[in-house]
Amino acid sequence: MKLFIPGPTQVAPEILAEMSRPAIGHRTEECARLWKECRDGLRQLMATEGEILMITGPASAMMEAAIRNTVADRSLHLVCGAFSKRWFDIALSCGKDAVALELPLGQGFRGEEVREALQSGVDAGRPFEAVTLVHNETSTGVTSPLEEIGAVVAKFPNTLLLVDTVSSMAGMPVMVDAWGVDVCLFGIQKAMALPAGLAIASVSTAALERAETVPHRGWFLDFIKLRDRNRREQSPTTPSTAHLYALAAQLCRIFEEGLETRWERHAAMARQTREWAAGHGWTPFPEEGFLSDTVSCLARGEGPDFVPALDTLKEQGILVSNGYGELKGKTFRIGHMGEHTSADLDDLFERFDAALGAEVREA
């Protein structure tokens, strides 16, 4: 199956050949030194200098890690989808007062809204501790300015800065350090282009120190805990070292083709999958100024109907996503992310187009 998908999304055969090296005892000097290969080289990719955190798990378990280690009472909810309205869901199972400010599907946030949101709980006496942000919202395509976001943030110097970069990090810019991001994490099954299964985040200083004051951290994911195996090149926990050995090398890859040349590969390819869209009627769901570089989240418009290109494609191995949850029907997204490239896309976009063309035949 090619998938085509906004993640997971495809591996290189060296890097999947990579997660069958022999399991190593993670309590050994080999795993302590692929566990610091692995951390430097995020700490490079993030552009950082926080301390780097990984666990066996999704990305899901560091967003709620994010508000057991940095909120104990209140936070501010950014929810413009289904991921971001999942952080604001985790932060009330886990008992906080969480509000969320929420957009119309297709919108992304400014820095504006945000200061506007922030001030109103300083001025009620009840400031947040935390703002949480999906950079790049997988289900609708919106990327929201997190530079000018941070900013804003850096304004409330008792609020922390939560970001997931889950379908953003390796396919855009995310500069941690510059842009204030207290804590950033994500997954690697997609614009990093491995296999699901580990979860990063980077915390800056003022995170791990708000970390220590916060009660109930869990114990799996308590960043403090975390930290202090890091200091032993360790997890707490048994890890995948298979994970481990693929990362390590996608690491290389991706530093061999260059950070500022993947990104701008990423961004022709959302620009080549925008025009072919346009050819066909269909428009962009976002609103201009918040495309997604890595997925593609595209409203039927003036176009034809594809859900049975879709299903048409899927049977030759193809796989494209319909819209997600009450978008679905109504929009469908394409991943361009991780090891894809214009020639990719341009078999794909054949192979649409004659998917079309069948159905046009058979209606």
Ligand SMILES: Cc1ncc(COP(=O)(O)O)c(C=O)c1O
Contents of the next structure:
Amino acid sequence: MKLFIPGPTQVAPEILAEMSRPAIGHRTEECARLWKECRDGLRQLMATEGEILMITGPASAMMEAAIRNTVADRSLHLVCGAFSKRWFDIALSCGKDAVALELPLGQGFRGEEVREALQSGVDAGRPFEAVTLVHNETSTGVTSPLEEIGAVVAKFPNTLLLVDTVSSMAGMPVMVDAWGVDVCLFGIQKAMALPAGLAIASVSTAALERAETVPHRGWFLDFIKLRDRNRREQSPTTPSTAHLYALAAQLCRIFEEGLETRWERHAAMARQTREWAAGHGWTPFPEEGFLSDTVSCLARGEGPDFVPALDTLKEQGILVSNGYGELKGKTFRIGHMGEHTSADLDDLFERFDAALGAEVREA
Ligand SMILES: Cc1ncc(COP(=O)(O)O)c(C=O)c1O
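Now that the form predicted alone has been shown, please provide the structure of the form predicted together with the named molecule.
Every component of the complex follows; first up is the chain already shown.
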């Protein structure tokens, strides 16, 4: 299968080879070296001096960890799609007094809206301890302006900024420290182009200090336990060393390409996708100014029905995603991230066009 879904994505053969190395003991010096290599590389990738935590598990586990460790009582959730809604649901299920600020699908958040919501908490005498933002809402292809929102949250010193960069990290700029992000989390199966299995987060000093004060953080997801084990270059539990080998190697490949070059490659693929779509009468689903560089969510608009073509492509071993949830049939999503190149997209669009043409001929 060739994956053009917005994650998981294609994995390079040399990375798959890294994953087949023999298992090593997780309390050995070799594993500690590998652990440190990954953490140092991740600091560089994320532009942070913060603590880097890694767990074997899905990104959703780190979403839950961020809530359990930084919120004793009350949190604000910026909701504009399925994954930002998931974070709100996680906070509710952890028993928090979670408040959602919800926008219609296709829209993203601006700093001013966030400022008003945080101020309303202060005015009510019940400030929010943390605010969650999904930088790149994979379900709608909406990217919210993280730097702008970070500058707003910084004006509320008791509110931590928790950000999901699951589908933006390594595909779009994310400057964790400069943009004031307290917890920045992601999985590795999107623009990082690794098989799913590790969840990663950078955690600021303020967030760690908060965690020290929050009761019932649980055991597996406890930031303090994870930080303390990091001091010995270890994890409290047995990590997937196959993923650590793959991550260390992939970070080297990413730095060889160069972060800026990598971001520009993603931005160029997004432009290429929109141009091709426009030729069919399909339009970007997100509002202007919020378009993602890693996933294009395209609305049917005046264009032909794309669903039969998605099925034809699937029969040929090529996966492109239908719309998410209620957007199924109304939008479709092309993931152009990780290992993809402009030439891969040329090939995809040629096959897509052929699949569409076959339907027209059959009709
Ligand atoms: C933005 C975003 N957040 C969170 C997740 C959940 O990731 P996982 O399935 O690794 O828990 C996804 C998965 O697609 C996502 O796109």
